[in-house]
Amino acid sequence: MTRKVIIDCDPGIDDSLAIMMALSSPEIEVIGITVVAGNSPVEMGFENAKKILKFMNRLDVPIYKGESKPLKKDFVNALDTHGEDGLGESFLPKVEGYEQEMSATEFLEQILMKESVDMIAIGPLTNLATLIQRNEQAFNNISRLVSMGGTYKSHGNCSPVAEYNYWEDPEAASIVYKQMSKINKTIEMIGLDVTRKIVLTPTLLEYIKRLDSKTGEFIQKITKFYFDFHWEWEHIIGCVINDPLAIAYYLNPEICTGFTSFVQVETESISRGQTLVDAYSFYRKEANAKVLTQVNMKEFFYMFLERILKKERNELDLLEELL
């Protein structure tokens, strides 16, 4: 049965790859994309989402602009990581038109007051926190919430302890986690402990190009800047593609393993954005999160290539040797 999904994102290079994967997966129907300020300013993210949909020939999917800044702190983009245009300085042609009349929050409220749908949030959680403040019941009707954000034992990527999406708007992330506690649900946290293991290498990219030159060259165009950034700052030959793992895990929860725990997001001082995971239940509070700690990296890449290249597994005969 096809599942209805809304993707909340901040495109962004890896967000774009995640959108491509989601739109290529027959198990899900993406009924909307909501954009939030994060990797790129919200207007840029909106334009980038349109560019991805055009490449995928899926301009039928509606996109809605959401919050343009965090709830309390100043907005700090990640264009140093994603390039001047937010898409690896690929400078793809602008997609004209396609404006939506309602905001992301209005769209979420309208849909969720009619039916329960799943959400995959791969950017800061500002849109979702705003929805909670506007209409708690609408948020409560999210049937499953997967979030790319946070970290348990892995170090942060924008502070010693914080992952970017939650660091960008820790107040919003805190509101969402508290609401999950309030309604006795668990957010599924795809953090840096698992996403750091998902590295698109030059060899894998070349393999993708050999199998599908159009898709491969498009991915190369939007990731070149990302490759250079990872080499300069982390001495990784390749680039970490965080967000597609959230899509893969949503499709197949067995691809990652972890544990349930109470989690709170810190909002003060040098620990802003840190996900404090109460793994040993010191607080004696009910779990509000499933914290993923291990990932089957090979299974991810099989799934990623099967989807974006529209290939059967037996057609990816060299992939095992390249991983």
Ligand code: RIB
Second form
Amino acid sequence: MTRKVIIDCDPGIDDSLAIMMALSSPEIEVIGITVVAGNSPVEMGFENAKKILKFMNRLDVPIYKGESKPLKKDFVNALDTHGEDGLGESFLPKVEGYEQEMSATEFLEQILMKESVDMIAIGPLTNLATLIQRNEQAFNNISRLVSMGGTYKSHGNCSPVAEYNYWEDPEAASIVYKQMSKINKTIEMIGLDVTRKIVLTPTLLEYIKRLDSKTGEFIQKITKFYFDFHWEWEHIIGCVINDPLAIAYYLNPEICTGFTSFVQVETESISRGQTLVDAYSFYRKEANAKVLTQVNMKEFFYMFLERILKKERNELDLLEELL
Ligand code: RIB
Ligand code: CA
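Having seen the form predicted on its own, I'd like the form predicted together with this ligand now, please.
Full complex below, order starting with the chain above.
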């Protein structure tokens, strides 16, 4: 049975790979993509989402522009990481048309007041926090919420303690985590503890290109800038592709393990955006998050390649030795 999913994103290179993976997964029906200011300004993210849908020949999927800035903090993009076009300076041609008649939060409210669907959030949580402020009941109707964000024991990527999505809009993240407490639900937190283990290497990229030159060339085009960034800043040969792991985990929760815990998001001072994971229950509060800490990296790459290359597992016979 296919599940209806809305992807909230800030494309963004790894967001684009996540969208490609989601659209290649028969288990899910992407009923909408909502864009939020993050890696790219929201207008750019909207255009980039269109470019990915065009490559995937899926311009049937509606896209909605969301919030253009965080709830309180100044907007800080991540174009230094994703390139001046937000897609690795691939400078793909603009996709004409495709204007939507409503905002992201209007779309989310309309859908969620009609039916309960799942959400995979792979950008700052500004759209979701705005939805809570606009119509709590709509937000509460989200049946499953997977968020790429935060970090437990791994160091931050925006500060020693904060991951970009939650650092960018800590008020939004705090509102969402508090709302999960209020409705006794748990957000599934795919943080840097697990995503840092997911590195697309030059060898893996070459394998993808050998198996499917069209898809491989496209991925190379949008990730080259990201490879260079990772070498320059983290001396990594390859690039950490955070967001596709949120898709893989949504599809197969067994790919990661972790624990449930109360989590609070810091909004002020030098630790802004830090996810304070109360793993030892000092605060005696009910869990509002499932914190994922271990990942089966091999299984991820099998899932990723099976879907974006439309291959059976037995056709990926070389993969294991390339990891
Ligand atoms: O910290 C990594 C996250 O921030 C990813 O979702 C990346 O796309 C950026 O949004
Ligand atoms: Ca993202």
